[in-house]
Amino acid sequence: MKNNWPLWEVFIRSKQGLHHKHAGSLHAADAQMAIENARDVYTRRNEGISIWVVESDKITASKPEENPELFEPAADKIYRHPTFYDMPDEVKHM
């Protein structure tokens, strides 16, 4: 009988980054194997300092046809986008 390992989504935090970025997907039997395989596949050149793996079937995503209800109401609330503030040069990662 053929084993059908679940699909895992891989997120890597780079040495320069403050957040994890989606790196790709892979199949693995469990979370530990997914982390080890992700290390071997996505951080071969010592790019990462942290790995997250999530089973693909555990992710819930919005549907493109729902975009108007989800995203348009925020556009009319300028206070949610403080682009009118001047940030000092000393402030990093804002």
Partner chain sequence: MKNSLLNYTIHLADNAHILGHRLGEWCGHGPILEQDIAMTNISLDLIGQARSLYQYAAEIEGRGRTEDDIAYLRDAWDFRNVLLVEQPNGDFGKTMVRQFLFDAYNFLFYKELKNSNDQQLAAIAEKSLKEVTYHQRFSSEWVIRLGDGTEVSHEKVQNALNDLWMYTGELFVMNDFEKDMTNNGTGVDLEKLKPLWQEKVDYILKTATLAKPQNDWMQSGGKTGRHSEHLGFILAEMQFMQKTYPGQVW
The other form holds:
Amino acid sequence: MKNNWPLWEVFIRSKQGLHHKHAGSLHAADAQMAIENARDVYTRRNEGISIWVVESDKITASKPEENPELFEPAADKIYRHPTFYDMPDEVKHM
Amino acid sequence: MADLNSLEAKFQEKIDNEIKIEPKDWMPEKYRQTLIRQISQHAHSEVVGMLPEGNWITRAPSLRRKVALLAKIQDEAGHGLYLYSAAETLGVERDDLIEQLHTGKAKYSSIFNYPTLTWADIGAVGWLVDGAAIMNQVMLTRTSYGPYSRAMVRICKEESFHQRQGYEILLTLSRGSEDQKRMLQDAVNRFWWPSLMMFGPSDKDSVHTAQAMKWKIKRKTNDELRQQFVDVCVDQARILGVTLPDPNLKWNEERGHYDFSEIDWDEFWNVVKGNGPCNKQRMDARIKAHEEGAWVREAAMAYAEKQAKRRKEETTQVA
Amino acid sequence: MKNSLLNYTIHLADNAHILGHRLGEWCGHGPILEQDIAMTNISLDLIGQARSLYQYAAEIEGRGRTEDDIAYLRDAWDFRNVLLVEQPNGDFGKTMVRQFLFDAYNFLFYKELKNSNDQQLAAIAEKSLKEVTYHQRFSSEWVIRLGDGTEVSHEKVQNALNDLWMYTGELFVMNDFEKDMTNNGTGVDLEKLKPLWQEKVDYILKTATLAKPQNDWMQSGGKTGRHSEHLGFILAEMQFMQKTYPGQVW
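I would like to compare: after the form predicted on its own, may I see the structure of the form predicted in complex with the partner chain?
In what comes next, the whole complex appears, and the chain from above leads the way.
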């Protein structure tokens, strides 16, 4: 019988105020076990204070071949960045 | 076909520009296969590597040494896990990789086919075996495949205490009784050459090196890394007061490196082929753990499925 | 009184040490990497607890001995751990049942010991309780999973439970040093823990669809140094270096 534990992606918040960040993956039979395995595998050195787990095949990812239409159009919209605007030197902290 | 060529050219361009390759990116099939082979081999080495050190957990001579050793071997399990995960991003399953190990299709580092006979061996494994592994792993943090590189960064961070742990064990022995000093020298005698063999065959005989370098899976050749390792070990050995078992080991002013004897390649290939002192024991132990764990893994899955079904029924009833 | 406190502390240390040692035997041989790592974590917690307790015992004793002297230089008759923790690992199911039966006790125990009038023990209890809370959660879940998993797993854990049940009575039998410590407000009244333990065990076994064993003959002797045959072998291995090379620094 081949019935492997599914793969889960693990996200860890390292301290209050920070985002959860992808730490890696692991296998677990259910969500509860995935949290516990993540605790044992990815927070042995005090790396975390909060864990998210999600089954890997539940993640929808963009495709690299769509990158031109998805991401490149943002490249020339330089007016979205503060450095686009001229400011006299006298104006500080804006 | 032109398509494939241009894809390959684009791929190589990325590599040349130090842009990491990520799981969903197009990659040559051979690159994928090379990575799967190398990463899984690396993962297997971590897991099989738990066994020789595991021998001494129950016999560690102090509680402090026992917790350090346990934590170290546990790290190796973790490293195996990170690496299997990295390999899984390439479209293989951990279970299939494990099966390749158990059927002898996949290799692991031959060093773990040598026995740990005394407590000093635990020190020698930490100093020399982890030391050699770290050389390789530091290089691999810059490998071209993103998930592999990230796994290596994490591993290197965690590994940093491993070699120190081993060296401290040996340092303590070097300051101890005659028995302890004898144990120390004996361990170094047995582990020195196998550690040098860990870097793999000489560049001229290494079938994979050239392509792996071009794809920046590897960034240094086997011989470069081996030389780097010898160079750092000499001083460390002096501090321990041990003799490295090589009469030809001496500083070469011209090269700026230590010269050392030719490795006994017959021994190397023989152990790779399965004739090392512990090849059979190591594989038997891994297969036994896996097979005896099968009912546990199945039960957990069966329970998870039952629970999911129960939850579904509950929601239907409420609705 | 000082002697009772010493024995009491050593008893707690030995419980943690021997169980931690047993779990350490699993390292590298677990049913899957994730659980291998998990068991080692518990082992490390327990050996850590044992070290704090041995260090305190050495201090109480006041003879200049170290944690290692106490751990490595005694024979089985001076060990005060309960029989349950020295029982062999068996398969993963048996290890989890042993762990659960002990964790359920240990959790209640440390919860009480936190209130000890001995500040050192209270502090160790406070720290250990967090670890033991997790251990109990982990082993309870596994007992449930395996009990309510497949037919094979159900049968295996039921057998393990039947085998280990006779070692649970001793957890609640108070010896002289425990009575002394309870009377002076240092130790935990085990009689009080017993119904709470029963309740927890009943609940988990029921959830796990396991039958509570009916045999009520209970083994005892660990706390007074009369152990099962297994402890001698544990010590032969554990103390090998210290006995072969006496008086060395490692």
